[in-house]
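Next up is one chain by itself, shown in C-alpha cells, the form predicted on its own.
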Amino acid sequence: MRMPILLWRRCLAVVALLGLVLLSGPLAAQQPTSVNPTAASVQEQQLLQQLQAVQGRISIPDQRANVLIQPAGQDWRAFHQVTLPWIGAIAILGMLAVLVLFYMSRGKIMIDSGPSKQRIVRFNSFERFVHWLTAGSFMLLALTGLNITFGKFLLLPVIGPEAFTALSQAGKYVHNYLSFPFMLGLVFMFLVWVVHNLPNAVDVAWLKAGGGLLKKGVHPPAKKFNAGQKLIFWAVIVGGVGLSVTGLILLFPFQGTSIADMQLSQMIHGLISLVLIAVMIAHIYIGSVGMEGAFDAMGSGEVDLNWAKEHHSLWVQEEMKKTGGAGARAQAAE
C-alpha cells in the first residue's frame, strides 16, 4: 500500500518540476535585459518641485544647517560661476577697449593755452583726505572682490592652490575690515560735495558739447564739478550705498535675513561692484594719463590756472569774486 502512494508522490513532484520549467521561459522573456536601479526612484528635479528644500536631521543648535539642497541655491551658483564672470569681463574689458580707442583717436587732453605760472586751490586737505579714504579703500575692496569672481580662473592656475588659498583668506579679511572706511568715506563725500553736485542747466550745455573731450579747443563752461564729474559722484554715492547695504547683510548673516536674502544680496553686490569698477577705470584714466594737469587736483590740491579756466571757468570766476581777484598765486620757480 505504501509503494503506490510513494510512487504517486514522486510522479506529482516530477510533474510540478516540469511545470516550473515550462513557465520559467515566458517569465524570463518578460524580464528586462538590463536593470536600472533608479528607474522608479524620485528624480532630484521632481523632488525640488514638490519641496521648498531637501532637508535632513541634525543635532547641532543651528537648525538652518539641515538644508541640503534648495532650488534658489542652484540658481545662485549658476549666476555666481557663469553669469557674473561674463558680465564682469564685458564691463571691464569693454571699458578698457573704449579708453584705448579714445586715447588712440584723441590722445592726451592737453591745456590748450599751455600751463601758466599761476595756481589756484582746487581742493583743501580735508577734501583730499575724503577722496583718498574712499578711493583707496574702494581699490582694495575691488581687487579682493575681483579675486572672488575671477581668482580661480586667472590666479589659481598660475600661483597654485596653497598660495591662492592664503591670498584669498587674506583678501577676505581686507574686504571685511576695509568696508567700514569705505562707508565712512561715502558719508563724508556726500556731506562735503553734495551741494556742488546738484544738476543744473549748465550741465545740459556741457553734455551737449561732449564736455570738450571729443574736440580740441572746445571748453564748455562748468562750475566746481562738471556734468561728467557729477555723474561719477552720484554713481559712487548710489552704488556705494547699494554695496554697503548688501555688504552688511553678507557681513552679518542671518541677522533678520534668510539664506535667500543673502543669496540675492550677493548677486546685487557683485553686479554693482563690477559696474562701479568699470566706471572708476574711466575716472582714473581721465584723472591721470588722460588729461594734463588733472591729477594735481587730488595730488597737491592746487591746479594750473589755465587748466581751471578751460575746464571749470564758472568756478574760477566764483573763486576770484570771493578773494577779490587774488584767488590764484604765482607758481614757485622750479
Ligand code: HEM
Given for the second form:
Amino acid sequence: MRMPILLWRRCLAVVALLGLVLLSGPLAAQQPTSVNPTAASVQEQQLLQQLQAVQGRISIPDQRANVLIQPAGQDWRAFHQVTLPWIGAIAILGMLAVLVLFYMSRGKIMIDSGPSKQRIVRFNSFERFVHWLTAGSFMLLALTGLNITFGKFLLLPVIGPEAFTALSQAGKYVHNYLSFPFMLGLVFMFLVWVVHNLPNAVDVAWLKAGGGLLKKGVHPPAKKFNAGQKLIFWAVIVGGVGLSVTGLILLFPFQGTSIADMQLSQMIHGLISLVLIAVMIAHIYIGSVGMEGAFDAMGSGEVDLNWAKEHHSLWVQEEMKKTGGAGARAQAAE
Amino acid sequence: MARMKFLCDADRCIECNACVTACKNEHEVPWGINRRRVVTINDGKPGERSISMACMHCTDAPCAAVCPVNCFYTTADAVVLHSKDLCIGCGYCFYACPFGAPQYPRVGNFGSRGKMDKCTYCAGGPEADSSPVEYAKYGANRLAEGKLPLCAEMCSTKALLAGDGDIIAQIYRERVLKRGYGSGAWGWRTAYKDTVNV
Ligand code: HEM
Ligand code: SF4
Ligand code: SF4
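With the form predicted on its own done, generate the form predicted in complex with protoporphyrin IX containing FE (HEM) in the same format.
Below: every chain and molecule of the assembly, starting with the one above.
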C-alpha cells in the first residue's frame, strides 16, 4: 500500500514542476533585454550640487576618510594662495608707506618743552616683563607665520629648497612652542592693564584732537593710556584671543573638528595675524623711532617728566597726588 | 608622454577593498595610513555605489599650489609626486586636496604631523628609480619597471583603471556603450576639469 502513494506523490511533483516551467516561460520573455542600473544610482554631479561634498561609508579605521570629494578645498586654496597674500601685502606695505609718509611730513615727535632733569616711573618691572614676553613671542610668531604665507615667494628662490625647508621646519617648531608664552603674556597683559584701558570721556576728546599726532605742540590730556594706546591694547587682546583659539585648533588638528572647521580656523588665523602685524608695525614705530622718549617707558621703565606731562598729563597728576610729588626723581640720582 | 589618470567604474566596483590591501602591501605603507580607500555612497540603499579613491594626480594640483615649501613636482607622465625631504608636515595639502589623499604619520608633539605620504601612482619619489632609499620613503616604483599601479592591475572586476587618460577613457566609453549604462568617471571633473562623454 505504501509504494503507490509515494509514486502518486512523485507524479504530482513532476506535474507541478512542469507547470512552473511552462508558466515562467512567457514571463521571462517579457523582461527587457537590458536594464539601466545607473538610472537609479547616486550621481556625482547631483551630490556635489546638493551637499557640496560627496560622502559615504568607509571600512577603514580613519572615519574622516569617508569624504570622497570635498570641493571646498578649492575655495580654501584660492583664499590661501591669492586672497590672504594680497590682503597681507596690502596691509603691511600700506602701513609701512603710511608711516614713511608720516615720518616725512611730521618727523620725529620731540618733547616740545625739551627733556627735563627729572624722571618718573611709568612701568614697573612686572609690567615690562609682561610686555616683552608678549612682544617677543609675538615677533617670532609673526616672522615664522609670515614665512608660511610669503616664504616660498620671497625666501625660497633666494636660499634654495633645502635651506628653506630647514628654516621652515625650525620655524614650525618655534611657532608651535612660542604660542604658549604668547598666550600667557596675553592673559597677564589683560589682568595688569585692563583697568587702565576702559574707554571714557577723555578718550573722545583725545581722538577729536587727533591725539596731537598731526600738529606740533598739541597735547590732548590723557591718563595712563591715551585712546590710541587703548585701541592698540584692545586690538592685541581681541586679536590675540582670536589667534589663540584658531591657533590651538590648528595645533591639535581634527580633535573634534571637521575639515571645514580646520579650513575656517586657518583662514581666520591668517587674516587676524596679518592685520595685527600691520597694526603692530605702527605701534613699534611710535614706540621707537617715531617719538622721542617713548621707548624708555618699556626700556628702563622710567620716562622723562616733561614727556609724561605732554603725553599723559592726567596720569602725571594722579601719580604726583599719590606720592605727594615724590613720584618724580632727579636724573642725577641715577 | 602619457597623461596618467585613474578611473573608477562605480558600476563594477564591489567594495572588496583588494586595491586598498594591495597598495598597503606593495609599498609597506605603515599602519594608520591609507593611500587608497573605498567609499560606499548610499550604503544599503537603492542606487548604492562604491568608489575606490586615492590621489587623482590632478591637473594644476591644489596640494602643490598651497604647499608652503613647494615640495611637489609633476613627472613627465603627469604624476604628482613630492619630496619627503622637503615636506615640513604642515598639513595644508590635506585642506586643499579635493579627495583627502594626503596622509600624515602621527609623530612628535601635539597633534603634529610627520612627513606627508600619499599615492605615488606606484612611481616612487625624487630618489634614484627603484633604489632602497626610494622604496623606504615612497614605496615601489612600478612605473620605472614599465608596470601600471598595482591597485588597478589586480582589481578583480577591472572597475579601477589606470593608465593614459585617453586610453582608459576609451575603455570606459566602450563599456558604457556595450552595457548601456554608466554613472560616470567619478572625480574627473574636479581633478582634471574634464569628463568622459559617452
Ligand atoms: C597664540 C597662539 C598661536 C598658535 C597656537 C598658532 C598656531 C599656528 C599654527 C598651528 C599654524 C599652522 C602652520 C604651521 O603649522 O606652521 C599657524 C600659522 C600661522 N600663524 Fe599662528 N599661532 C599662534 C599665534 C600667532 C601669532 C601671534 C601670529 C602673528 C602675529 C601668527 C601668525 C601666523 C601666520 C601668518 C600663519 C600662516 C598662515 C598661512 O599663511 O597659512 N600666529 N599658527
Ligand atoms: S588628489 Fe589631492 S594629493 Fe593628489 S594631486 Fe590632487 S590635490 Fe594633490
Ligand atoms: S604637509 Fe608637506 S607636502 Fe603637504 S603642504 Fe605641508 S609641507 Fe607641503
